[in-house]
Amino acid sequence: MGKILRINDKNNIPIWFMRQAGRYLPEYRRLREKKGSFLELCFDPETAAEVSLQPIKRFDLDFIILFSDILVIPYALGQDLQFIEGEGPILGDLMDLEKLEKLNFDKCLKKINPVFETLGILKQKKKSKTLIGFCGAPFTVMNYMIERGTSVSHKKILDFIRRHERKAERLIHILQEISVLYLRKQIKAGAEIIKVFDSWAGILSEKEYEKFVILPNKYINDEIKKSYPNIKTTFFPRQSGRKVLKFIEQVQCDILSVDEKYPKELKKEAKKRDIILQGNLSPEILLTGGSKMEKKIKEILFDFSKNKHIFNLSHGVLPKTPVHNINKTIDIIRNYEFNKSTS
């Protein structure tokens, strides 16, 4: 499995980035020029894997992420989605749960039949990088169908779950049956770590965040270990502060991807329970540069060097990140002499 398998090793420490391909990488932007929409890029499976292998031909990093989205889910089930240029994505109207409750999610993942090929040519091109799939968590792609897009506020979210609670449950239920689903379709086509990004955990309180995120992020978990006990996974509830400590307590992933502000007892209770940590650098301090990226690049390999480790951010690479910033941040981590900076 790549260089995972190597991970004890403090002076080859695995590096990926999240949203390593996109729209920062000249190379990518000339081929969404062609193609138009970004979901005709997503499902042209040729082009996706072109655009999945772009930072790994530019970086030589480690790890190959499938390039897709988050949204594919309610996409495939019924739900209208277009992204627009400055705006993102715009979702149209919810199918009415009863119906979405009937609904046959083999059938409906086939509409996204092009994601598990894509996966397939990375299954062939992949050499001795690992490979990951991926999916959104429940609770975040469920904020989007019903924020319809992107919000910063997430009135429409929280008014959801808070006064129509059991209508919440239901959808959440689908989400994670789908996900399950989704993921273990992925597997077969070729992914070697599965990775649930849920960006909006944190704007849960902590009674919600039970239900709504750790609930079914074990579940997720739990499915795909009795399914694929050998398949590593790997979740990012972001911006989760303390309550990542109860996640981990229930959710037995393999890696857990962490943001700038995390709990102290972390790393001890990763280490504890021998889960890899990911992250952390900040994607502003990616795009600035400079002394204080390589600055904050160190004190990062020095912080987490007790622990399992794998190089990455705290969220995903900004468009207008320079590419050279990509290559100086790989280099440091590359060069960095453990042995002197942690004695």
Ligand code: 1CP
The other form holds:
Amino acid sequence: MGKILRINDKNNIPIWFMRQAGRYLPEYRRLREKKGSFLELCFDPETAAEVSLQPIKRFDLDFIILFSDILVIPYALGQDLQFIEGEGPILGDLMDLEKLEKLNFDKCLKKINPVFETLGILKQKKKSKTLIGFCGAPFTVMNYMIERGTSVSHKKILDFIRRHERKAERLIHILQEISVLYLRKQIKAGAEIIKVFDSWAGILSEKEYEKFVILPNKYINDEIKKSYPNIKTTFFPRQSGRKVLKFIEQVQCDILSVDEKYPKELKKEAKKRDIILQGNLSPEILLTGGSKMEKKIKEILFDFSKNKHIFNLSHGVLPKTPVHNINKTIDIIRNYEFNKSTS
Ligand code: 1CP
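Taking the form predicted alone as the starting point, write out the structure of the form predicted in complex with ligand 1CP.
All chains and molecules follow, beginning with the one already shown.
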């Protein structure tokens, strides 16, 4: 499984970037222009595989992440989905819960069959790289289903879970079931690591977090481990703050993606549980570059040097990020000398 096996070799730190494929790359923009909408790209296996490999060809990164989106699950469940240029996702009406509960999820997943074909192509082409499949965590996917797109206030989703708690639990249940089936199919198709993105975990109170973040992520982890004990699982409960300590107590994952504001006990706790930490350069610093970026990268390498560490960002690459800042970042990491005690 490529470099993940050499995770103890500090002079060979594995690297990838969240949203490493996408608009900041000229070769992606060219392909997008030729091939049409973002969703058309996701559902065209040859092209989606090519896009997934673009950052690998350019930067020789260690991990390939499937090119798709977390919102293909609402789409598979019958919710209309469009991506509007410059605006983001727009979702249509949501089916009644009773109807959603009666759906045959295996049949729903056939609607997004191209995703598995993309993984099949990547499995053939991956060489020594490690292939990552992914889904959104139930709460984050539910957020988009209820908000019908990107939201700043998250008012609709917070109203929904606070006023219609039972309904929210039922929808979470549907999403965790289909997510497990979806990830199992991705593993069968070739994914070697799976990552579950809970991008909006940070908006919940402690009690809500236990119910809507910890429990569904734990369910997914346990179910995947039951069928595939050797598959590495990654979780990203973004902006959890101190709640992440409870998260790793209950979700026995292999890899934890961390943002910038993690509690100071996390490194010790991760070590105790043999969890690899993945992160955590800010995409804004990557965008700005220069000496500030260089200093921060070295600080991160030093900070995580006593842990198993995969270098990554704290969130996705921003569309205006200069390509040379990515080259520079990789260069700094690959030339960093760990035995020097300064940061
Ligand atoms: O215009 C374009 O070309 C589309 C932009 C784009 C891209 C490149 C979107 C729309 N999604 C993606 C790909 C994507 N999304 C990947 C591909 C693999 C890679 O990392 O290279 C992944 C893993 C995602 C996951 C995803 N989609 C998340 C979780 C991670 C995160 O960034 O927090 C979320 C929240 C989404 C929703 C989404 N997809 C796209 C947009 C604009 C949004 C909304 C984001 C928001 O609400 O702020």
